[in-house]
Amino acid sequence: MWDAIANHIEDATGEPFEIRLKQPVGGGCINDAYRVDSRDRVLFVKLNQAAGLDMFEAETDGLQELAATQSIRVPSPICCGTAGGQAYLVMEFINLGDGGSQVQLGKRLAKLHAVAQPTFGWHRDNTIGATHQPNPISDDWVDFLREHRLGFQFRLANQNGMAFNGSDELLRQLDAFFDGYQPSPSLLQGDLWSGNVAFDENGDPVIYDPATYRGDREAEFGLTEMFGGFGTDFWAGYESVLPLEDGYGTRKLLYRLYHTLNHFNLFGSGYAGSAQSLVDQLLRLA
């Protein structure tokens, strides 16, 4: 397998690459992790199982996507592929500094944010986590919002044996929360937690492990509320470049729920009192 990977390395960027050395790197919990080294270059590999490899594409487009709005550092991708039963993705090693600003990491993401998109939706679907995540295009919001992101993780958790009460009423009142506001269509990280948050050894931001797609920038945060890491300083950056609009508190709370019912639908019921909640105090809201 590893001799595959090394020659669809050299393949991809035209000099030779033979593995030296490899090393596990741990903080995932989806994919194995490697730090690859050759003679002068060293690499990072993700692997998992050969049907993995939609899920590695779909992070290669996401990755080369967010490059290209030179807003925030991503790793490169370099290849993708299958070898020896398994699904492979290769990219740009980032030393990781001990920290940097979280001023200028919020307002690294706002620039992110306020590169226009035409339309909401992706080019295709990819994952939250291991979770299958429908990307249709389309014009509007809370539609998309009602049928391909908090519908979908309710209808999945349906199947899982979890009946929300008040998710129907709550999705035939999605319209009340966006009274005011239109949101834009602004390209996502979307799975932005601390975790997918590092500095580089200049102490510049770079995120990482994306879910990306296009979509209401307060979606950005829903994951980001939920386990902390993000200070004022990262608030005072963002809204430095790209102020919050009124009625953010509320809708925030949305797109919480959006990843709490994930977190249910990957990791139990240890999440289903959390997403419970969520309904109840949003139906209120309403």
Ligand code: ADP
Contents of the next structure:
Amino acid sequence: MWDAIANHIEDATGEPFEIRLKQPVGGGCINDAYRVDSRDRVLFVKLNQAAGLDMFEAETDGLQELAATQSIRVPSPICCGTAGGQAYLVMEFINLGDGGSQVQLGKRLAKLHAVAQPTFGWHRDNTIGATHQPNPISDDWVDFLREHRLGFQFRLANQNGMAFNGSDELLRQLDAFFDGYQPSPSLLQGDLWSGNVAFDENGDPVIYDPATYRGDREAEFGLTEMFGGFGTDFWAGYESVLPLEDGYGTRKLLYRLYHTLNHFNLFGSGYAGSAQSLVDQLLRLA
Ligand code: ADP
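Having seen the form predicted on its own, the form predicted in complex with this ligand:
Next comes the full complex, and the chain you just saw is listed first.
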């Protein structure tokens, strides 16, 4: 398998790549990851079962599209494919650390979100964690959120044996949360939490492992809000470029609910109570 990966790297880059050293990299949730050194290059390789190729292709597209906005650093993808029954994704290796400015991170993410995008959705579906994430093109964010984000996760929860009280009512009432706020489509990292954000050797922010799509920029923070959110420095940076709009404090609960439901669907009943509390809270606020 590693010979096939090295050959693919040579084809993709037009330069020789003989693997001298392979070191496992920890910290991922889904895939096995390696730092792979040749004589003069260092690359990052993720491995999964062969069926994971589609996920790696979506990640490649996401990294390329995020890079094209020239707003925040992402690793450059090099190639992906299957070999020896495994799927692989090869990308630039970045020396990641946590030494960097949260203000800069906020500014860069706001710059990403400020790049005008044509529609909601994306050109392909992808995954959020290991869960399918549908991204049909849509002009109506509230319909998209109702059908392809919250509705999709509620239906999955049903298949997993859980009916959340008030879920249908909440979906019916979604428009109420968008009174006076009309989201524009922004390109999103889509799976933004502290584990998918770091700083490079120059202290510049880097995002990776995306679940990219075009959505309301507020949806970017659903997962971070679930884990306690960003700090004041981050928000000072973000809002210096792109201020938040009235009602974010309530809508962020909708976006947190999406990721909480996904955690329920991925990891089970430990997340049922917090998902139900969010539904109850949102119905009181609607
Ligand atoms: P997974 O898809 O399994 O969640 P990640 O993409 O999050 O894996 O990568 C796992 C870890 O590897 C990350 O937490 C990060 O520390 C590191 N990492 C990710 N991308 C790179 C990269 N391009 N260069 C160097 N290290 C990386």
